[in-house]
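Here you get one chain, nothing else, as structure tokens; it is the form predicted alone.
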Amino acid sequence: MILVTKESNRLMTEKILEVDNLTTSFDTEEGTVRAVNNISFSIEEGETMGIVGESGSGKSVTALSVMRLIESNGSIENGTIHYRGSNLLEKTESEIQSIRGSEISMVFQDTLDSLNPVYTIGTQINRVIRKHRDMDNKEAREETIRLLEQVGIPNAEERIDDYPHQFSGGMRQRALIAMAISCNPSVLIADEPTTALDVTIEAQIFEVLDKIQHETGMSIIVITHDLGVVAGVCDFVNVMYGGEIVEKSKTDDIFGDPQHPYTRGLLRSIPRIGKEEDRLRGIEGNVPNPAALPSGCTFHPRCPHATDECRQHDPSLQEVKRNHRAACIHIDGYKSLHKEDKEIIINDRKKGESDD
């Protein structure tokens, strides 16, 4: 996989979305489970931010919390979610419905679950437009065709009357993007938007999002387990594990100088073509069950460098250098980065840049 990091040339101004000390829990048969535990992040206008981690790390629950779409057995225990300075957690359901879709929108990862099989693609996008924008049915249909063309659907005037099963996986994902941007949102959350697609279609989908972002200035939050995606599209990255953010920084710093053992493990797990010793090396063990998190540092059962101190103390995020924070009690600036890890990461990036 080619890792080419994104260099943002946007002028960052206002923090459009700020999440502070967010904790989301669920009532289960095993008791109360905290899927997201005291996380904070923000995104500015025109910025693309990544939230990355293995399945079960709390990424999607974070997105659903922002959208106020937590299931009935769940609740937001603590924290604030400010959109343009207003706390979304204080909004009524009616108020949040007017914001959801028109101001903050989301592209879900499962297209078949997200699209109703008994209605045409055009009808579903049309309904969203008419709910939030002052258009009659004819105007909404014309706008739907324009949106489908914008996201790269060929023969949009004809395909608008197709049903979801008549679209390929990539086309369904494009249709979902068209629906998500149909009301010109300021923030778009893309939750694993290319999981089931091949790399060629994946690249096309993100090209569409990048083009729309440049045209509209919207902010994008990309939720993914794929660090290759993060490298290509994000300005900043939050690495999540066990419901917590364990490292956050600019994308270049995450790839060039990762500080947390989990981040380094994710980078070493990226598939690469080359010598046997350069090939994929996964992280041993599994993501912990949120109902039975280990004591101390949540990552210590899988960390090759864990000590007794790690098993006893849960570290908080600390500043490693400017705009770069990580949660590891053994971080001591650059000294904490093991030479072997750093050489593998740097060599892999050099290979990617030369291949590109």
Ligand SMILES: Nc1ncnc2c1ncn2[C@@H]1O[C@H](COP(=O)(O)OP(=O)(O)OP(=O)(O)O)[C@@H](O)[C@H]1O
The other form holds:
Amino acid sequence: MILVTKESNRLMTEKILEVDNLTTSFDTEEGTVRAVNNISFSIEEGETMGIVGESGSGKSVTALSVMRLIESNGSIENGTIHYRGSNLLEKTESEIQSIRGSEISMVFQDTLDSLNPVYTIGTQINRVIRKHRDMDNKEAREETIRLLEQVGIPNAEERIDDYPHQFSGGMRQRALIAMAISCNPSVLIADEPTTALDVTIEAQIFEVLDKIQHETGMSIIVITHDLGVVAGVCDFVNVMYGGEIVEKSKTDDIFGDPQHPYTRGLLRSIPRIGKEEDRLRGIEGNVPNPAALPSGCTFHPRCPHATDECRQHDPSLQEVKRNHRAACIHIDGYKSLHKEDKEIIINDRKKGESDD
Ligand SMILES: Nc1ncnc2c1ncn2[C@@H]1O[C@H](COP(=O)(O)OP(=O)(O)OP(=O)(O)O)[C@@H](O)[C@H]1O
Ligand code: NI
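We have the form predicted alone; now please give the form predicted in complex with this ligand.
Now the complete complex, all chains and molecules, led by this one.
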């Protein structure tokens, strides 16, 4: 039955999650902080979507809004979040609790140390399973072993009784993924799942996610500050800056034909292994204070192409070509500059490759 539904969804390419005009803000001592400002995106079954941006751009708040886990000083001011056609913002707390974990699940940022040190890995996953699924202890234990195997933990039958400190960082992250997928969610949100891990382990974690996606057809939202991660993993990408989505397209187009000056800056700052000097080549300036966002285009104080118009008008996302949108008023007029930027990127890459 489920398979039939899933299959027909795929044929109809139904959007499994659809976020429209989401605005989330917080009350702070500095005043109202609009952490997420009027953003929209959607994801289909089996797709992997990236949300990329520097620290403070609103990525986690976006995810927490979808999970309805915004802290008490914050609120979703505007927008809708449709999951399988019904608006999550209209659900009661108990309805949302049953969706959370079993339909939409999240691996939280900075959770590597959040497994409870006094309980075994098995006990902690077992608990989540029994909360959502009708299984007795023995069945849940078998299911936990299966999940640990699924995320690539060797000797799962023995490791299930280990305590978190007996697991390496990469193994703990696998266990957290096992926990997040333990109730077969349709959507998994992974918030910076590999930030604390080295690149080899990072690649392994994404291989695990890819494998699970093939096995289950789940949709994945990957949150990262690293466009390098996006390249290998995501079908399409939303670039966030100052709480807004400034560019969105298929991953290939983000790399092959980036439009927004911010995206191009991010691309130029992807570090190459062993290239220390690259770290210095990020985007000049700092992310804006969300309690005091600049006038006009939020990016204008850091933008090499900013004009008076940019200081006055906040650009909305415009279609650059099919399925590729960017929020920059100079997208037409600045075609030539874009070309120069592209040449810099391409030459840099070639240089990097020949240096390696
Ligand atoms: N509970 C809160 N109260 C006040 N401000 C908040 C709260 N939660 C988030 N913010 C602010 O919202 C903005 C966006 O935060 P968010 O955590 O979404 O950024 P992020 O893109 O996930 O960054 P990072 O890469 O550092 O995780 C930040 O300026 C942050 O300080
Ligand atoms: Ni975050």
